[in-house]
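Just the one chain here, laid out as structure tokens, in the form predicted alone.
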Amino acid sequence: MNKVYDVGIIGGGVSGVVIALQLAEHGIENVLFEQKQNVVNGPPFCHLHAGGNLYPDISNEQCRILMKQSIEMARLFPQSIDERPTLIAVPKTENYQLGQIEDRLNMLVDYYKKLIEEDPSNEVLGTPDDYYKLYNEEDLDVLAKQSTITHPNSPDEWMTNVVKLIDFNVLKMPVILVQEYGWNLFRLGAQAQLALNKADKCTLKLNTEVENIKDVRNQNLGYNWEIITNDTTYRINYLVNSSGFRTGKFDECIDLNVERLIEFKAAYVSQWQPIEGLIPELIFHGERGTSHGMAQLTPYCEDYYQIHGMTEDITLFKNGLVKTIGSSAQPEFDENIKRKLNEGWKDDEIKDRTENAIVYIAKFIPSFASAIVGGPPLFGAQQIPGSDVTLRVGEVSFPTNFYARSEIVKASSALTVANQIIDRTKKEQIISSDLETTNKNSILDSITKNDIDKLASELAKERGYPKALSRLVIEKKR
């Protein structure tokens, strides 16, 4: 292949598809690869982070960015984002305490205050006033004697729903409803991909390997790099590594190390049958990693749940978290995780993990100990750059001329590198300078629900989920 391409992609990922988009946006021309049949296949994603909320031990700073980055890609994915609430709760046997929490929402309150007079298409998680409420023990009583509500509207009536159903004796006092919104990964990943499709200036590779990367740089080619693939060569001046867990691997083609983590993870798929109501998503926080992990429970349509522990039981995994070894840059899972990820699950797996999960939120929720197996788990791969396994926040390096490496490590921060890349391609005149980077898509903009709906619950239906997956709890008129 004689044609030259502006950008190379590695990697259909959330990271990888705004990143060939908003190329595609500015007119710049680029390939991506992706080594599956359709892109965004994981790691799996239920929320936008719009705040660090799930995450007690993170710096103030890492929630602002999750905040901003968050609402940045919920205008950018609108028919992806499920606007329902989410229940924060403390047990009583944790070390959080209430009041620090109570804190971080207040000044969150206040950079989504000035985030708004930025721009006030920023109002996106409802009204700062809004964004949490506080429930005492009192309050909850006064709630459990109202009646359930079908589709509730106001906090409220969303806790009116929940409060029949939690135990709240083994929970501090008080508990937080905030407006945290679920996000939607098939229909993310359908928009993209239809999107991707649609754009002239972006070719997608599906179903295409790539094995190898060559180094031209320095042989007045008039291209940088060629990318090496199962059907052909690609000439390119810029790459682009969004390859996720398996960045290491094309660091590694070119003769770069780093030091990184990749951590495997798994959330499980039940359904249950609690009350004629909608209900938030609850977070029950918990140390991560030990036997009293963080324990969550997100609604979907037709009474299907998806349920984190992070305990080693559940969410996470023994080996699951694994680190760069000596001179090799891409760090290795050992064979029972590497078949889940090549091969997927056994039944005897899914059966027993799904069914310890469920017994971890009965812990929480009694009524919960009725809910049964609702099909595979969604499951996946990440990495983490450098060695702390607590970042949340990871952006973009450029360790090398024409060379990007994304370090994504929430899907929110994807916007962000897109951003950084075409600064960074102009600066190294791939393009045009005169060029001003954008947070909004024409091309995402063009694709309609109705066409959304369709490749949603067909990904669904494809990868051996229940179509209900792909809808959302809160339905969109759009």
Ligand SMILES: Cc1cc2nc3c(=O)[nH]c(=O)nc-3n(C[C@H](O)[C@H](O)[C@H](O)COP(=O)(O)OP(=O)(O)OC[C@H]3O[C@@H](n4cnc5c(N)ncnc54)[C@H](O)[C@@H]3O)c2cc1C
Contents of the next structure:
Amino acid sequence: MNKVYDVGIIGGGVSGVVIALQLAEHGIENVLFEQKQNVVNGPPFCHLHAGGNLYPDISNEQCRILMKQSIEMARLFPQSIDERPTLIAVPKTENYQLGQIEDRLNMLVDYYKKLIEEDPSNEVLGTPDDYYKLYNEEDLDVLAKQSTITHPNSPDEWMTNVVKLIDFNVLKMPVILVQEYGWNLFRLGAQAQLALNKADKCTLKLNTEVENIKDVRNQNLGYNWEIITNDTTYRINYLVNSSGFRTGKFDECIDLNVERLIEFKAAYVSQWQPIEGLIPELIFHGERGTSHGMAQLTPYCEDYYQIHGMTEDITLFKNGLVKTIGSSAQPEFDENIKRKLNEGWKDDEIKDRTENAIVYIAKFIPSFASAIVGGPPLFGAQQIPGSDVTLRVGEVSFPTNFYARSEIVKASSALTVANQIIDRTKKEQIISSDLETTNKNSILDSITKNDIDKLASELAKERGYPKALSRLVIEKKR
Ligand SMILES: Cc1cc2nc3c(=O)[nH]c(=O)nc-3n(C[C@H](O)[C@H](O)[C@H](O)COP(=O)(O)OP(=O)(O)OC[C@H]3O[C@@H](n4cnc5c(N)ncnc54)[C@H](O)[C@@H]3O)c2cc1C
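Shown: the form predicted alone; wanted: the form predicted in complex with the named molecule:
Let us now look at the entire complex, which starts with that chain.
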């Protein structure tokens, strides 16, 4: 244990890997600990959220932050972004006002223009004037008469393909097509894993569980922390806790008392009859946690579709949202959820919940009732700092010297957090304050599409999912 690392990072989820790669890009020696056999293997993500349009209840400020951070991450991991649009619809039973949604979209178009003025490379969501388009009943009637297009290219072509499938009688008008893209976790994980393997300044320790941390800041040892793992002890100067929903465990090791929520959720994998042309992501808004929570259908390749339903029978779970109690910094799930997290799901649970999800989507797309279970669910637990369950932009905090705690709520916040940590290490004189922080990452840039394709497919297979989930609906050339 002689070597002293500048930075030690606990947890190789999206946050930990981006921190490690940004530190490596800036020449900062770091060690990343991940208990699993590969990185980005925690809770799933499938939406980029570039504008927050899936969340009608969040503030305009959160929508702008989601858009900016999403663009930054899309530029870092272009091969993981699925450039298919999203249809947003409001069922007649819901209170959401379409006028308010439209006002917000106009605000986002202006903001997107501003981001492009600042840096033309930010134009990753298409031209600003095409960011969204409204469709009323007459427009849909016209499109319904058009033939299906196998590979749609324009908003009208995407709408043409889906108009024949949806029961518009149950929806308010207009419906909206917006350039909110998909995000492929297997492809992001593959690019990150390959980059970490190449990064000289990062030591990646897979299959390595951090068991404890020891605070030696006052002992004049020439380093500040000891990280105790299942095989040895590491010396480090600056500690980053990015261990996801287990963040509280390490806060407790150093007596930090923090309020937080953790939430267990799942999305279901189904297979549907082949339909002629590609369709957008479909969102039917609804009040979260009620029996009519939002329904989401995410298209993948080879007739696979992922489903979220924001009800307790589908994506959310009874006792799935828990908070810290008393002086504990780590909330605890009940035994049923712990079992799912640690041992996986029983076959009957997969069947029941996936079938519930299929019936839920069929309320809006009647022919979807013929879909079948397509694989195990994508599931996991995530952290939400504080006590506001509607928070979508959690970031980083620095509760004590030489210690950063990353608590992102959406994967898009990862780069912002990494750069904030680099700035902090400058202030705390771990690294030179002359170092200029950049969003560019040459190690990630050097990874080829072919290598990402290959590893992403292996990762999906190894984790028990169809290989098709590792591909983009809209394939990108490098
Ligand atoms: C069902 C579901 C759907 C979601 N969909 C989206 C979406 O569409 N878009 C989006 O942006 N976000 C989505 N999220 C949220 C997103 O998954 C999280 O924000 C993100 O994964 C958090 O990343 P992280 O790196 O902070 O934590 P994690 O991904 O949880 O990473 C933490 C890592 O730390 C490791 N670890 C923990 N303890 C130790 C230890 N003692 N030693 C070593 N390693 C340790 C874990 O194994 C894990 O790999 C979704 C979440 C869920 C549950």
